[in-house]
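Single chain ahead, by itself, as structure tokens, in the form predicted alone.
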Amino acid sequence: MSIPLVPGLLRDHLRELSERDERVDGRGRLEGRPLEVEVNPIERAEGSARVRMGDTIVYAGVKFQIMTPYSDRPDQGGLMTSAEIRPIAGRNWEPGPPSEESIELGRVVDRGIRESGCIDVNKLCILPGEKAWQVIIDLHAISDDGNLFDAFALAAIVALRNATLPAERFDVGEDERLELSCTPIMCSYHKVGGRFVYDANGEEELGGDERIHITLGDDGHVHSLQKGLRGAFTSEEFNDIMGAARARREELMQLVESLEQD
């Protein structure tokens, strides 16, 4: 398959920058873009967050509904995550049903949260076999300039940490904060110009190769690993990425904790 002209030229440019240990926006290889996080910007959600990474802007909203537990899990609630990217977010997104890319975004974020066990689904049970809470995480991209995975994942966990179960509205008790046992945070790395970089922007994603998404929890526990696109990485590269992800996770965790509201 031939390489389109513009991406081909971009890949050559990114390779030249890589040889000089540079990036298109002047960042270091493992340096993230400027990060802004706003807590509960959506009034009608039970918990929400807005995250801006460079020119990538996303929202996450948490809602709750009463569900009938599944017959094989009568004492458990549920979790559902979906991602929506409108055409206004970027030229690569089109109207219509969810694309494979948006479905992947929702699934990767969901997996990191689900596998961490931060939400005890047994505690979501209201009446075994009859009523349980279902946690719904809606992710929306306003602007896509790369690394929607990390932006969505960060917005989702901030929204969850500030979410309130609306028990009074459903007449099943008193309102209470959603309890989380840990804080999973995703760090994504993209191979650009023959080396892995952190928090790839739109140009680096377009001209890059394989990527990896790592969700880490408390004490550096690995909750999920997701590799995307074609290609492979060496054990040395993986160790380098994992060490960088653990350090970045601690930085992001400090930010998340500073956002806590009473």
Partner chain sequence: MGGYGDVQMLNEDGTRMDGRRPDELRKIEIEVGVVPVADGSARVQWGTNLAIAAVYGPMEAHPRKISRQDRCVLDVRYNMAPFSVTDRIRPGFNRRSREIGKVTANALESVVQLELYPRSKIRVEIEIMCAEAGTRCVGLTAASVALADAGIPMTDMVVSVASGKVNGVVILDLNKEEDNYGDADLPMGILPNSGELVFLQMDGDLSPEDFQEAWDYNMGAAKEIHEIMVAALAARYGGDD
Contents of the next structure:
Amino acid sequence: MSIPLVPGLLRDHLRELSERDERVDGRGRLEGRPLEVEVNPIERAEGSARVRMGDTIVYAGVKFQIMTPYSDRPDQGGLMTSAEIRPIAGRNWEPGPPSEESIELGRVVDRGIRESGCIDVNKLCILPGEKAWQVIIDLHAISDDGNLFDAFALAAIVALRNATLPAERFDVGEDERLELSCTPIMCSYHKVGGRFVYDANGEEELGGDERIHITLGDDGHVHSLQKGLRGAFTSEEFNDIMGAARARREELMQLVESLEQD
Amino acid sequence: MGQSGDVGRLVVPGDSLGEIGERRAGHGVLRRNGELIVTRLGHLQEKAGELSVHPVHTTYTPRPGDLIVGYVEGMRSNIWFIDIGGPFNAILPMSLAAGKVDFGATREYMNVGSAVLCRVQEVDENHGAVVTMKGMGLRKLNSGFVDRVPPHLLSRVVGVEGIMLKSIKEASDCRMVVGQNGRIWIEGDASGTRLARSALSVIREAGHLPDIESRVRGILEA
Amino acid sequence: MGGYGDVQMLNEDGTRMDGRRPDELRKIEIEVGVVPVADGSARVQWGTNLAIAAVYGPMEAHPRKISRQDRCVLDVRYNMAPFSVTDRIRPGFNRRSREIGKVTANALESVVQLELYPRSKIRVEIEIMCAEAGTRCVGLTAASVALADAGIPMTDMVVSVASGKVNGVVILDLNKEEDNYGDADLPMGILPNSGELVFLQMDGDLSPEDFQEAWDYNMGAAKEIHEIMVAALAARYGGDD
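For comparison with the form predicted alone, kindly provide the form predicted in complex with the partner chain.
Now the full complex is given, and it begins with the chain already shown.
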């Protein structure tokens, strides 16, 4: 990613707004942008989702491959998450090998899903030592107006929950729905004008400081955390956004459940 | 800037406007094989025998004399590189700064990310552009906020004889300077700035629609 | 082209497996302005194909060594999303994508008035989100609409479509199965107003008569697709008002 120019006036403006408990687009501090989720828009993928949060638009696609299990875990399948921010997503995203930013994005989303244990890798085994399913989640951004993290994580979990194992195509049984034991959901908070806000837009990211990503599963369990970018925060600040994340996770969970397809 | 309200039908690149005859080719129109051909997506205009297109989208193209808002993108000992929001950057030599700047002190005067109200001094054939801060009101912008509206919609921001800009300023109680590169400087209190920005946002979204003026008034009077 | 002549791809009444007549296009839907952060963009749903194209610029040409003193550089990329096909594509360098990006750039360079923006760069990004057959045509068509949406000066739009041959019959706009089992494929990039060509490829085996028929199918279809492109632009920016 090329380094975008941060206009000095933007930072000052964001600070002034923050002092009045306002945001640049008029939202409340913990309010998300309008959210739109489309289930299985990609016919070729075994599960897919399109998520729009304000002017941020992303796709997630799930594909399955048959793998040979690793010798030290002969009865387990695999999971891989990969994010590639192609230059279509914005002026500052450049062609070439995945940037550090896209690698971080993919890994943070991956950890939330992996560590939640929502996919039981033992159930992905077809024939111990010989055949197992590998689940691959590809994250693809179309328009980056901030907070790709939450958009990707939401698209990934919706795509997984609506994915079908293509067993017939690989001649290893009948097609069946991928089973998920819980639903990890990420909520991200950016320090903007000296305080944390939920779901920062592109302008807030540009003129903001550090960010914190929290992935929560069922029953309040924490599955992954990541602090990114330059900046320091206090325990009080963290407790505040953790509380906010717990509340927001439940709202998003309701949305995810309402999208289930048969 | 084209005349507001004078919008005709939507034309698409490649559309033929028929034989040239007595007519002339203006902006977004080309002469080819005795015909006038549209080269840009937009609404057709005709003025004094000249056919032109009011485009639906433009990138700023600097012309000498333009008042613009630039951002400092880099510097050397005696020069700043200015992002002018166009297809190429401009330079601001130390000698054209608003006050006296010592050689090697460019960074102290204006650092990366500073906003500057300046004028385009010259643009050469190879798209090399020079901007200047010498002139009335030209300065480094130390306060306020810079918003953007695509250059082809600036006529909607300003309105006939400046009436729209005047209304936005009055309703929001903000100071505003409209840069011809589509960057608009706004200074006022937070609620005023928000109101002015909402008006600009409506113009960004719906500036191509004929009822844009009443839409903006709706925002200002709400 | 495989040339599996024994696989039956046509019904007895002369229609195709998906019910189309030999000279019938798949369903095409175009939407303009789908990438809010870009200067211009378009989504083309063409059968099961889904392409999204976005345009950025003209902007300062970085790195400086690619910039040209006499004209603008058109930087075109064609990419298939990993999940766009049945067997996942590994992201990264891909010769096929590079070649398609190049011929797409050459097609668009033939209409964009590059000399108006010396030292600048226009970025055209084509992402194939779901692929069926004919993605290069879908991508080029989407890019052309996105360029128009971005207000880039062009002497014409580019319409792209392919014809081919299965079971000895020339057909327009091959779907995936027809592409797999067909004998030939002739994709073209056509300027709808002048009838000139800016993109042409072909592989397979066509007799002179079949070649002419495939050519004529493409020319006829270009008009039809052009109408859909114009209607999509009008839907975004208003037709007559």
